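Just one chain is shown here, as structure tokens, and it is the form predicted on its own.
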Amino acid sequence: MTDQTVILVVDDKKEHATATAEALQKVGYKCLVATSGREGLEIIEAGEVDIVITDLIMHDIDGLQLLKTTKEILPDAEIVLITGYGTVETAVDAMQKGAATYLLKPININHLRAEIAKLVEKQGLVRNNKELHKQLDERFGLTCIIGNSSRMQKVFNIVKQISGTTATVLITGESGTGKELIAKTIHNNSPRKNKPMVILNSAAIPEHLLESELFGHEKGSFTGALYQRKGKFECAHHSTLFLDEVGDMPLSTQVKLLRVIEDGVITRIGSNDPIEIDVRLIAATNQCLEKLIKEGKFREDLYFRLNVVSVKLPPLRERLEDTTLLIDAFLREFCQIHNKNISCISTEARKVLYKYPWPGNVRELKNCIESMVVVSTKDILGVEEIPDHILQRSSELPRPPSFMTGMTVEEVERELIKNTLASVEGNREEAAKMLGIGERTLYRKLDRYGLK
């Protein structure tokens, strides 16, 4: 950390400032020297200072004024005040204005070095914490949901509107469309984000254990219950519980889940004592719950309780214009993970990937790009890196349209041009050839449809 720390020493007695700077430079710090408060202020305004060591009494700008200005310009900087005229009142005033510490002359160099080391460590922790929050924001903020299509823009708008509420959410969509990612995004943009979201996949838990997983149990309540255990609802108190594959939940458990949602109270198996819980519920399924209701496999009253706000994720084949964005994002991600230096993916390979219908949706595309990155020995991903089953199906199937029945001819043409441009990374000459029109015609249509 020391090679990254810049210390400014301000003292209108040059010999004192120089001696202090040299003592700190010997242990690896980079030091700047100012022999007046005004000179120190000019260096601070440049913005490359981590710690300021300043004399309290100076002729032009004193240490307290320098402290105040530094905190306004560089709020993360730490300030150490040094003076030969120490009083309790001055020390208290300095600390209240934001000084990290207050030292008396003559300076004990070892003491000063120890104090500086503490401040460097503190700043390192603050930086790490900020970086962690930045990474979490990047990973779980809205920027982590990739898509520029109208279908995904609708999803973005709903997520923005509901994240700050406590409303129960039902996320529907095929496997691999990113339902858990949406749930995490809602949680991590909510007031409950300081506590971890609790996740339970209903389909992954045997029926006889599901209630214990949800509501907990007391010791000896059933064979194998060797100790008391909290359920997912208790663990998610003041947080969010994500129930994945809720359509696979047995009817007997659905009844108890409905009661918990209505009353805000759970009872552990083997206990008669109710426990109040404050949990936001987000459920997800890849099944059609309306169909399950008609078949008598899902309770209609529970469905209405879960479906307060609905987020429907489109399959990738219905938002093909997002394929290029997803490919580029996954390429960057896996190059970093696997330490590969791959600059891009060829136009021919993009065409193959764009034509493939992606039955496994975004998850399948992500796995495909990782496979290509891992096996590649070149700096450009080509057709030869594409997995065989994708190559075969892409050659057999016609390109699936991304437009829907009921759209106007102009809307269909706009989508076709937009998707074609995306497949060739915006190359208008190549897009015009693929569309079978002249470049001038393409330019006029781009202008007409607002695609420039």
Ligand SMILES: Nc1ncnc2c1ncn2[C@@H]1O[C@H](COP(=O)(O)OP(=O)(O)OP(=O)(O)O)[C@@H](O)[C@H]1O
The other form holds:
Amino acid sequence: MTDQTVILVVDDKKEHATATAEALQKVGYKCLVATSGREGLEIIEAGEVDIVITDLIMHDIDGLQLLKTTKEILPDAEIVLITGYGTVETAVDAMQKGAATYLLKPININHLRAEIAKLVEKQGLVRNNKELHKQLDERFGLTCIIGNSSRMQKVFNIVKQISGTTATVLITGESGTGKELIAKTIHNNSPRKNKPMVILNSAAIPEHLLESELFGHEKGSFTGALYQRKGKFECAHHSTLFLDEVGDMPLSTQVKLLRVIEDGVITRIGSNDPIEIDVRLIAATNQCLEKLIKEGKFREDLYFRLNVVSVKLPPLRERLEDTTLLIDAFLREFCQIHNKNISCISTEARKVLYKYPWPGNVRELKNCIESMVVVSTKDILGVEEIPDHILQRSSELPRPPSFMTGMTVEEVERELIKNTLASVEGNREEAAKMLGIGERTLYRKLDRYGLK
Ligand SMILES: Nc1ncnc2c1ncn2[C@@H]1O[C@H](COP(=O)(O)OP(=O)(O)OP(=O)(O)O)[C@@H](O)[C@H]1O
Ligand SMILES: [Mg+2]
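Please give the other form, namely the form predicted in complex with this ligand, since only the form predicted on its own has been shown so far.
Zooming out: every chain and molecule, the one shown earlier first.
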């Protein structure tokens, strides 16, 4: 039995409802009780019910209506109808509409428990199956990381070195550079890979719910806390917790997160009992945390705790050599998904794609290739299929260094040095490393080309 199963018992005869709930609570299930169809619906709408046991005939909203709405709101929930001899036919009919089973009044407790145990097992199997498929998708094919640029090779080396450890990782990079993909790769190559990585996106959750999402809550600890709930930290016990968009976390939550990292224990909201947790943290952000620290929006002490290992993902425009591989991989992937037979992309089209600066990085390139594959009717993708805004922007830009045929070697070198320096915000040590020359050589060249 999973300790997560929540059962809702709906019956407008209160003593029946509580007796059923108690019989199930005794064998360890979490039960909620509603004494009218309307009250039952409210709980179902709150979204955290696995099994609904409902009387067929009630005054306001009857069991059939409850069945219909539950199937709409919670398609994975199972519904058990309670019925008298007079309404068996209706109950059988309800099973065709999606009810799992029906039980005759008066309820036999052993029978009830056996039926519920079957449903819980079935739900567990379905959940595991879904999880398994997701993990398989993640491990094979769909999310393999592509990149042969020296900057991505450096990233891969770090990923290899740290995957086997429990070191906290901070992944930074512009939107669409592959932060989540890197986090999944680290997790999938770690000893924790048999449990799914848990994800929490601070930007997607309203501020007042974020702490409960992270640390969980006890029943009744705030309005809307209908029952006890585990937070993401507890769910990620012995696994990895990916704190996405951590730069968007409000300061008050940052304080609490810092304490959890330092103490290795969490306390659910409304509880005083600390729970020990063993969680590997990976955080990511597309914001500059150093800047947020200066502005007083991010805690410096938390930053140091998260930034134990730092993985910086370069924007696509600074590793244009990866574009070729990415285009080919996405072309293959989307041909398969959309059942198309496209062999390649024309040289002209490639040139346009190489010139475009990809502000949305790999995600934007991926979407672009998908849309080209979808609209294409030929076996070679051409310029005609390129989305208008990309075509237009590309034609406005000068040729990138890789297309500088006609220039002298010196001119190309000058451009290369200029662009490399710009890509690392003028950091000469970094630029020299990227160019594969000594710092003093770089210095001399800057002098010669008047770039100082
Ligand atoms: N190196 C790569 N190889 C293959 N696919 C990639 C690569 N980098 C990113 N992708 C794909 O691009 C898309 C965006 O990646 P992801 O969601 O990891 O980016 P992100 O940095 O988390 O973006 P955001 O900041 O917007 O959340 C995903 O579909 C991902 O699979
Ligand atoms: Mg992301």
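Model, not experiment: these values are computed from the prediction. Think of the rigid core as the biggest set of C-alphas that the two forms share within 1.5 Å after superposition. Residue numbers count along the first chain shown, from 1.
For residue 75, a C-alpha deviation of 2 angstroms or more is recorded between these two forms after rigid-core alignment.
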